[in-house]
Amino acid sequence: MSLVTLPERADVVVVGGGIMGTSAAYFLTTETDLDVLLVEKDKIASGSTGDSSAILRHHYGPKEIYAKTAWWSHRFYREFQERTGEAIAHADSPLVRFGVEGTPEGEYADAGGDVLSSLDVPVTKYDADEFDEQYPMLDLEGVDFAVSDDAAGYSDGTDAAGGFARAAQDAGATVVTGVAVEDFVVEDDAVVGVETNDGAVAAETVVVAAGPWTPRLMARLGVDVPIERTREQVLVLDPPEGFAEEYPDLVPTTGAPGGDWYMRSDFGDGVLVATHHTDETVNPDRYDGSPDQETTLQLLDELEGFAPELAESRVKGQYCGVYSTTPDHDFIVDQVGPDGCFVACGFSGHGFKHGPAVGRILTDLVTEGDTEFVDVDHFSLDRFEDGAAGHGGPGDKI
């Protein structure tokens, strides 16, 4: 794809190679007439995507228009070969959120149990004395009831963003890569094309979708999108011998009750633990690509706390990304700034599972300036006007 020449004009340009704008870039064309080209300055998922865990789970506590877009999406992820002709890793595990009677994470896990139950994804409700039958390799002292999110699982996000770029160059999209967005064309507060450091383009509609570097973009708009950029965490296990053996499935994905990081099965017999939500604000350009020392040996130890016999584990891999967080954590997919530019970014460390939602939901705005598929208005920009909180809270952070 890094081949290909740069056209003088295209209906629509697609700024970012990760799931959203690869996804927007596969719906643009398969769905509409429209010419579409997607523009990538790096490579295809080089950016929050390809360092995603690429969970796939539905439970949201009480937002239900998450658990939507993450069941509509997965189901999509799961016939991906079906319906874009491209094969993606994907493994079933069961999300699992374990809650203490009284708490608030007692009543989101409570209430997503509830939602996912109203929109008949499998779900199932656990008390303590079935603990250890259902979870043998945790410890869960202390612990009330767990709530099993039971149809979730994991994919590969490098995987289907570019299976996702591939379909949608044959279906006629143009893709190119090594190539950088630098600024905006704007005529009568309508956007007319995009300049790049390879040369201008003519378009009527811009969609970005450039993941932590969006910000910097849309300010060459004069648009202040609120988000900030933190490095995450993330090691890959090789459990112990013996452990893959007596537990097959290896561990639900799942944290500690109020816990700042969360582990899941990884391909390979691996376990995959990873720090969610720091307080450690990076530059998307610039930062430290290997976890620290002090964050890996505080993520092994609340690890033996929680699953003691993981605690033994070789850590196989190591690595870092970057979450693109709202102040409520509440994504932002909205038509902003002058006529025909859209904007889809904000996703708090947990777009992946709703990509092809997303995609779709940006089709529509595009085509026809509003969506019948969710309540859009939840994810607008304007709802930071009235308060820099926007609908308040920190959302979700499990």
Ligand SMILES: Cc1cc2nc3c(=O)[nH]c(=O)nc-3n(C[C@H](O)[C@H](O)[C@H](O)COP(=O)(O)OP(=O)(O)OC[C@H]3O[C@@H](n4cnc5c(N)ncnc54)[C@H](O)[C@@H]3O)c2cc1C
Contents of the next structure:
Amino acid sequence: MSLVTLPERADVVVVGGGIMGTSAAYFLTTETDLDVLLVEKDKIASGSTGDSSAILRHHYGPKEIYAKTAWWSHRFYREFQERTGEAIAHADSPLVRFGVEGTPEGEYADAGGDVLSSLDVPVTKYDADEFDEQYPMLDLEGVDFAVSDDAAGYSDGTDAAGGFARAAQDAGATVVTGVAVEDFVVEDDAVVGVETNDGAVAAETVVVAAGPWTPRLMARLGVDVPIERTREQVLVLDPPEGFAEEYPDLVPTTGAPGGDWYMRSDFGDGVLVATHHTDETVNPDRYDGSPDQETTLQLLDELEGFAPELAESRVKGQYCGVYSTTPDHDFIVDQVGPDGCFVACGFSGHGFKHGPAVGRILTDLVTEGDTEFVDVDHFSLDRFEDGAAGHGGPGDKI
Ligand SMILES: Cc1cc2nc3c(=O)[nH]c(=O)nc-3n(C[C@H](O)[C@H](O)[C@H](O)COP(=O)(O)OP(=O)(O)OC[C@H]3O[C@@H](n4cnc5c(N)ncnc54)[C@H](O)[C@@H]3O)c2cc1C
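Show the form predicted in complex with the named molecule, please, because up to now only the form predicted alone has appeared in this conversation.
And the full complex, kicking off with our chain again.
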């Protein structure tokens, strides 16, 4: 239990101390006069955010909305210390997408390159020979070209959520950890507070950013949140001797064509390799968080054909985390249920990079009922009404 005591009232209660809840608490506190309370059942970044690979890319194929929010957010992360007073880890590392002419993946890679150019985000297209020269550690048969999102990078989820939470606190928010919100108090179809395991809090606005636990809490209001929770496994590799000397930038952030796994460089000369959208659905309260050997071997096997020298790496760490993915792989950021209730979830394997933008959007929704930042209807929950598939299939496993 944290030493901060739970207040009896607040203007806004934010539920969840992941990147979305802490970012929302930060912007709500710094950009409005509202009295903000952030309630986290465990500790800050104890959900998906703490397990995040925290890749900051902007290439989203033709989906300009995500390129925009990712770019805005990445610039915020780059200036995090100047803006919030809190330092976070950050490294530059390009993200590369491969293309084969005339295939949907090739079109996707090119479309993302065009969007980045139109937004003035640095991007380079390499033909196969140029790519081989640029990234000799990768062994790619049959690839015609590669599109490099040159300004991509990575950060750290625990740093960023912790930084937002401390900055929000410094600006006047109350942050309470070790307390779970269990229910809502609703009167005349409007939220008037929440019930927690440490007492009630009166509030006219509640922002639910509870990650994989969001469906359970929203079910208290009779609101169905259709997200699938999958278990993802991450390996932290210590590359073989000489690798870092030969390739000082280690590896680009990239994934196998087909999209079942990805890798990126890590702080301290490591390389991170991870699954992406497994079919292992889990209950976030009861899943086995320990890595399994079968997946470890599969990932190392994939590496063997892709970056052969890395397959000789020592596995120096491994862990599992949970993705929360909607049927169409698009986010949910919306006002739902009774008046005063907002929800942000379903960020799949790519929410971290949009955290600052989502906090800003939620602040606009709470204060203005809308935002000029993006067309927020794209993130509406009612696109799944009556079991509909939302915007359709994912197109890409984002
Ligand atoms: C292995 C892995 C790798 C990833 N890699 C990337 C990446 O490279 N780039 C990227 O952009 N994204 C990545 N993601 C996705 C990204 O991490 C998530 O989309 C993002 O962290 C989701 O943040 P969140 O705040 O919505 O949820 P969470 O971080 O899960 O936070 C929700 C919080 O709510 C709290 N909570 C839940 N219920 C309650 C309650 N009733 N009362 C109080 N508190 C409650 C939980 O304890 C938790 O701390 C990855 C995710 C995983 C798992």
